[in-house]
Each structure stands twice: as structure tokens, then as C-alpha cells.
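Single chain ahead, by itself, as C-alpha cells, in the form predicted alone.
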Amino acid sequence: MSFDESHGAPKGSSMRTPLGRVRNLGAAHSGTSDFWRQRITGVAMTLLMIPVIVIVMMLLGRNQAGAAQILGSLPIAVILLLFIFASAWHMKIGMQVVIEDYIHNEKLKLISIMLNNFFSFAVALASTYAILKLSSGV
């Protein structure tokens, strides 16, 4: 194989730079979608943080009937549900990145990712159930 003396690349190879060949691809060659999803959920959680803190402060010192009355409001239940979904998704993505980066055994990595997905879904489901049950007054 002969090499182009000016660039050291094999003749007939792509004229694209190494950066151009891997643009928008991470180490897993799956792109940057998880990066952007994590940033979007982080921004969503940041925007929802103040309303959630206000709601939690409104719930302090209330009994279940008082909490159900506050959570019975549709806007409050929607804010809490949005915060729960954004938090659970953010948690799932963040833990998946840690698992992919630091667990090198492929079987253990697969099991860990599956458990992470299950746990994130279970947390979101249980939290959603609790909010809906309290907001319905049952």
C-alpha cells in the first residue's frame, strides 16, 4: 500500500478529516442523542425545581387530607408528574453512561443496564401512582 507523502494517509482514502469522519459519534458510535437528552432533562428539572419546591413547602405540616386537597389541583399534579418523568429519565441516562464507561465485562454491563432501566421505570411508575392516588383523593 502506498502512502500520500503530504498527509501520510493511504492513497485513495477519504479526503475527510478524522474529526469529520466521527462527527456526532461518541465512543460507542451511537451519536450524541443521550448527551442532548440528558441536557434537555437537566434543563427541564431546573425549570421545574422552583414550582416543585413551592409545592413541597405548601405540603409541609399537612395531613393526608390537606395534601390530597393540594395535590388534587390539576396544574400541581401535572408539574409534579413532569418533574418525576424528567428526573427518572435523567437518572436512567446518567447511570447508563456510568455503566457503559466503567463496567468492562459485557455480560455484567448488559445486566446492569437492564437493571438500571427496570429501576428507573419502577421509580417513575411508583411515583406516578402515588401522585395520581393522592390527587384523586382515594
The other form holds:
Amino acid sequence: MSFDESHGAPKGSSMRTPLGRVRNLGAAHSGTSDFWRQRITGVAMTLLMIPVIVIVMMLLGRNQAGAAQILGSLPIAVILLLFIFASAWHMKIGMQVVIEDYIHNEKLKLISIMLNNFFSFAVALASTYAILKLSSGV
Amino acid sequence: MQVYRWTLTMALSIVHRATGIALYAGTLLLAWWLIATASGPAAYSHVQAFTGSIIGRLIVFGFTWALMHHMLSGIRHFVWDLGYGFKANEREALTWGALIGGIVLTVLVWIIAYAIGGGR
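Please give the corresponding structure for the form predicted together with the partner chain, as opposed to the form predicted alone shown earlier.
Every component of the complex follows; first up is the chain already shown.
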């Protein structure tokens, strides 16, 4: 939060003026990096879609032992981990955009964004843990 | 809202958001399924009981459609990001393509799923 440090006499050794610090960041205060990551993760998931559908098809109608065996194989685990990582990131950014568009109360907005981060991270971590557990065969 | 004529692209923009939000919630189902598989046969049978039920099947069908539609609608956005498809007829074509393509892919995926025995 470098904005706060810019109030009053500059204490730090930063050469950047207040304008220099905020330029190109826009209304979201974070620039266009989320926009770009939203595209990267979207393209990644589009490329992974066919392999992921094939994996789900392979699992249909199987019992737990069969499903666990398939999900534990290395290429399948890697594909699913990539998909989980991309989708968690993508949905975190997407939901943040929705929150920023519709929630105008600043406190409520920050709380929603925080909960969004928690949810996305928790879902990703839980799914990742499950796949790693299946891969290690415990 | 009062000053713009309601257009297909506007409606589909809302659908893109709505499907995105639905998929967001749907990840809980995917996480539950993966954790259940890692937990053991008892937990897995709960998931199977749910996905085998009528309501569960409807939810998974809805999830499939949301995913297919959101993907195609997203590809439409990539085309626009690259600077193509902004003419009125191209916008409409891309949007209809996403709408129809999403339904076709969903039905196709479910036909294949049933054909290889997932319906049992």
C-alpha cells in the first residue's frame, strides 16, 4: 500500500512522484495484470478442456478404487492440477470483477473480495490436496 | 437500462457472467468429488448417489452447459480482444455461435457419456 506513504513529506527514498505511482493503474488500482491473467488462464483452460473431458469420461461408471487409480496416474494428475490452478485463478479474477461492478459500499466490497480470495484458494487447495493424495497412493 | 434497445450481445454478456458465477459455485461439487475419491469408498458412494439422482444429474447437466457456453463465449471474447469480429453481423454470428455451440457441445458430451456407460 504505497499510496499511504505518499502523504505529507516523502520519508522513503522513492524517486517516483505520486502521479508516477498511480499512473496506468486505473480504477481497479492494480493495473491491467488481472485482465491479462484472466486471458492466460482462459486460454489455458480452453486448451485443457478436451483432455479434461476425456478424463471425466474415463471415470464414469467406475467405483472408487478404479477412479482413484486413474486419478493417481501422473499425466492425468498433472492435467487436472493445471486445470484446477487455472480455473481457481480465473474464477477469483472473474468474481472480483463482478464484485467491483455491483458492490459500491467500500467496506462490503473489500470483505467480499477477501471472501472471494478465501473461497477460490480453499477450493483449489482442497482439490490439489486430493489429487496429490491419490498420486502418492496413501 | 431504459435508453438501450435490448440486444442479443447484451443478453449474452449477462449469461456469460451468470454461467461464470454458476461455475464458481460448481467448483464445490468438483472439489467434493475429488476429495471423496481420495477419502475412500464410503465418501465416493455419497457422491455417486448424488450425481446419480435426478436433481444431481440436472445440476451436472447444467454445469456442463455452463462450462461449454462460458468457454465458447470466452473464445468469442478472445476474438474481440484480438481486434476481430466487431462488425454488427460478425458480432451477432459469434454470439449465436456461442449460444448454439454451447447447447450442441453439451448434448454431444452427454450422448458420449451415456454411450460409454456413464448413465448406469
